[in-house]
Amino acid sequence: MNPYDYPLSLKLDFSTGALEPGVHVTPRRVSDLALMFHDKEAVAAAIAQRDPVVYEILSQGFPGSRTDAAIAISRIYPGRVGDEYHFTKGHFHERDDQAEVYFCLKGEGYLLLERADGEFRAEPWQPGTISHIPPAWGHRVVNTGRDLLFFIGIYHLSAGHSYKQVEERGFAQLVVERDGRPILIPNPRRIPR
C-alpha cells in the first residue's frame, strides 16, 4: 500500500518556520532570480558579492493512491536587490483550473497577484493572513520587512509550477524603498501585449 494512504504528522515551528521530519528544501539565490529582479547592475553586485539566498522552499507533497496534495513552507529573507524587496519567483500554474491557499505566519509584506489579461492586485500581509489564490491568477510574494517572512502553501502536485511568463513579463507592479518605507511602483521592464 502506498505509504502516503495513511496519517502522516510533520512538525511546523513557528518561530523559524523549520518543518520536520525529512522535508525538501530548495534554495533561491539572487543568480536564480536574476531575470526577475529589474536593476540588473544590483543582481550582478550581489551575485560577485556572495550570491545570498533570498527565500527558500520547504516542501513535502503528499501522492497517495487517491490524492495529490501538498505543502510548502516559504522562507523569505529580509533585504533588497537594489532598491527591490527580496520575493518569491512567481509563478502561474501549469494547470490553469487549480487553486492555492496561503497563510502568513510571521512576517509583512504583499502578496502580488496577476492574471494573464494583465489583472492586478497587491494584498497587505501581516501574520494570520490566509489568502485563497483562484486558479489562473500568477502569485509572488514579497517580503518588505526588516525579519523572515514565512508562509504555508497547500495544493495539489498536479497543478505544477509555470515560471515563462513571469521571466518573460514580471508582475505589473515592483514593491520598492522609497524614503524608508514599501511602495508599489509600475514594472518599468515590463513587456506590453
Second form
Amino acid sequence: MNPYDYPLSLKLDFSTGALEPGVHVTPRRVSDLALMFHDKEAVAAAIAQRDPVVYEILSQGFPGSRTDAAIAISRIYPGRVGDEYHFTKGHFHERDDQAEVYFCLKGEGYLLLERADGEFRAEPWQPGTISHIPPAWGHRVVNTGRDLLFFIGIYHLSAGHSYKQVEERGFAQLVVERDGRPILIPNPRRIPR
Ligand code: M6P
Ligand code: ZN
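Now that we've seen the form predicted on its own, could you pull up the form predicted together with 6-O-phosphono-alpha-D-mannopyranose?
Let's see the whole complex now, leading with the same chain.
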C-alpha cells in the first residue's frame, strides 16, 4: 500500500506560510545563492556577517504509485543583497515537457521567466496572481516588498530541477532598487552567446 494513493490534506497558515504536517523545510542562505546575486562584494559581506536566510522551501512530495504530483511553498524574506532584491535561485526543469503552476499567496514582486532562446518575461505579482510556467521556461520569483512573499508551486517530482543555466548566465534582467523603488535592468554579467 502506498499512502500517497490515498487522499491527504495539508494546512497552510495564510499569515506565515507555514505548511503542516510532514513537510520538508530547506533553507537557502546568501551563501547558497553566491553565484546568483550580481554584486559579489555584497555577497561576501552578507556571508561574513551572518549569512542570512533568503528563503525557505517547504515541500511535500506525493510519490504515488501512478503519479508523482508535488507541492512546495516558498517563503522569501524581504531584503536585498547589494541593490538586488531577494529571490529564489531559479531553475529549469530537467524534463522539457514539464509545466508548473505558481500561485502568489502573499507579498509583491515579480516572476521572471526565460527560455533558452532568450525570450524573457517579468510577470508582476501580488496576492492572488496565478502564473502558468510552460515547459522549457526557467523561473525565478523576486520579493520586492517590505514583507514576506510566499507562493505555492504545483508540479511533478519527475520534472527535476536544473540550476546550471541560471548559475552560469542568470536571467536576462535583474530586479534592483533605485530611489527606493524596484526597477528592471539588463543583466550586466550576461555572457553573450
Ligand atoms: C517552488 C517550486 C520548487 C522550487 C522552489 C524554489 O516552490 O518550483 O520546486 O524548489 O519554488 O525555487 P528554486 O528551486 O529555484 O530555489
Ligand atoms: Zn519549477
